[in-house]
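First comes one chain, alone, set out as structure tokens in the form predicted alone.
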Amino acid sequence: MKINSIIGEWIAPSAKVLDLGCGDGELLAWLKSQKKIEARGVELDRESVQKAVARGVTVYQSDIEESLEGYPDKAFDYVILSQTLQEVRHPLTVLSQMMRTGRWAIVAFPNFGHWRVRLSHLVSGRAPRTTLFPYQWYESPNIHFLTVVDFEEMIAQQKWHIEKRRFVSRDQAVGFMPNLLAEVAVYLLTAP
């Protein structure tokens, strides 16, 4: 079960939706084709910008962190951010502002609670390195290693309201214990 498609299957057709980090604008291009969305990203890497305008994408340069204000209120019916939390200096201010310009967020990201994850730690006695988080320490783009516990809690304390909720590892769905055994958790949320 892959990322892209879960977020796929809850994004309805001819929605307008705006995609924060959105690489090279893969899932954009698919939700276009596929779902006859209205397109729009924000990516930092200008590289990954080009890629994402060549597949026909509607693409602009910039911080996430500083482009969502300009945004009216509900200018979206969806607001992605996948795969990204975890590296934003300002994670509640980037969650904030997309409960605000989107009718709903879909958040994606890494679980640091994943069993790998803390086995690595233990044994090791140093950062984690798995498949999932590849990185040395002093080159990884994560700054904040959250866990689908700690999400959840940020979401209730905020008083957001999860729609859906996906847990994946290996590309299989996980319904058991997801803080554990899951490598990717995948959230539709809705402000009240």
Second form
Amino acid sequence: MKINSIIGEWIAPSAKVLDLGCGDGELLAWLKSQKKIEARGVELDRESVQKAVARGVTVYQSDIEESLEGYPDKAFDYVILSQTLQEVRHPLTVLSQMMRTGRWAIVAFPNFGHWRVRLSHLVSGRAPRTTLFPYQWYESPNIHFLTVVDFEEMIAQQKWHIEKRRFVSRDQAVGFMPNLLAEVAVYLLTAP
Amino acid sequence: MITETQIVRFPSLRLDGGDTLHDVQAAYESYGRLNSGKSNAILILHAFSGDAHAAGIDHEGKAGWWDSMIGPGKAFDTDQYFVLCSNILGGCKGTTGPSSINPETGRPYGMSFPVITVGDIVRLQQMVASHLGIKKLLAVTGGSMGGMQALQWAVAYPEMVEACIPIATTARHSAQQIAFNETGRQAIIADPNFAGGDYYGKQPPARGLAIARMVGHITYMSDESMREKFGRRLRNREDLSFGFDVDFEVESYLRYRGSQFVGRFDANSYLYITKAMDYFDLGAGYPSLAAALERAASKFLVISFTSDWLYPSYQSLEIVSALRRRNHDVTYCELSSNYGHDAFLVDVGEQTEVVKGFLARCQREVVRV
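In place of the form predicted alone, output the structure of the form predicted together with the partner chain.
Following is the full complex, with the preceding chain placed first.
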């Protein structure tokens, strides 16, 4: 179960989709061909932007946090933040802006509560390094470490609504104990 | 490919300032073939001192000013697209301007030429496109002042523009940009040969025009590109002259560029065109820039360059933000280059990739509809 195919399942045909941190536009290009969506991307890395444009995706070169302010309310059906929540400086601000600009927000993030992460930390006594978090502490783009429990607690506090959730480990669906067993969590959220 | 400049004449042109010009002509060149549906036309809009000769080689063996971008297999691929470029109104390369003969007096207009705007320039271009039977342009594009025209096109003729590619440009001239233009104008006006603009058939204000161009060239480069190109290298000498002859390479270069410009450009055109740039403010008359761009119906690709301090990226971002406020389809790239404002002319590798991808998508989406 790939993250992108979960996202693809959730997105309705012909929807307006904004992908934050869209990289070289792979997901958007795929959604365009599969679902005929109206695609927009935001990406900071120059080379990735160029690749995305070259494959015909509408991309705006910018920092994610700055990029969202300009859009009108509910400008999109879906705003996607895939595997980037842990990298943004102000996650709550970004999520609030996603809720404002999109009818739905789709968020996927690596789960820091996974047993391998816990074990790595416990056994080595060092900042955890796993296949999901392969970086040295001084090279890591990740500046926030959150778990499934942390995330859902925040969603509840904000009074947002979880419409769907999926948990994945090694491309397999995880059915129980997600905070321990999920490597990646994917959410479909709405604001009431 | 040897290119030929064509001339088309129109009985009159209404101007934003209230005047009407009579017996107006426009010079243009075209490359590639217009398809049967006339749906593959791209209009190239030249910068301040450009002309209709955008690509290919002319009879004097001179390459077009954007030959790096236009031609078979290039960004504006003439195997696929019909590429059109016309000299702007107020220019001196075949289109009516202050050096043209005023039909009422039989003498060159000089300073009696009415002050023109980017809106006027675009209005004449629209007449040229219509004359060629083109109802919708696949793209309008240009750098610098060409980008201003592209934006103006998108707002003035939204139904005629499928895609708009403004490069290294702004939606309104800033104080700094006006200041540089004014310095150039004052250099020309201060030249005794200027004679109130009535110098045709006599000595032109060559010194003033050359100095204006020298200032211009400084603004087109970056600190880094000047350091790389000239550094503090001396010109044909071992030691400083302790005089005011040319010591440094950079002085020699600027003097050469200045004097060369005099041979190919009219001082009055310099005044009129820079004024049109300074007057340019796309949002004027609207509550906001976003409101002005509300009319636009095209897809946008906005490009800026990291080292361009004459038209800095923040000005492109203003355009992009305004477009996003109305949820227009806008792609924005800040390309990396050391060449300053000149980058859109000389550092075209990344620009080519981005433009190609964007145009291919626009073309696909036109075909689908």
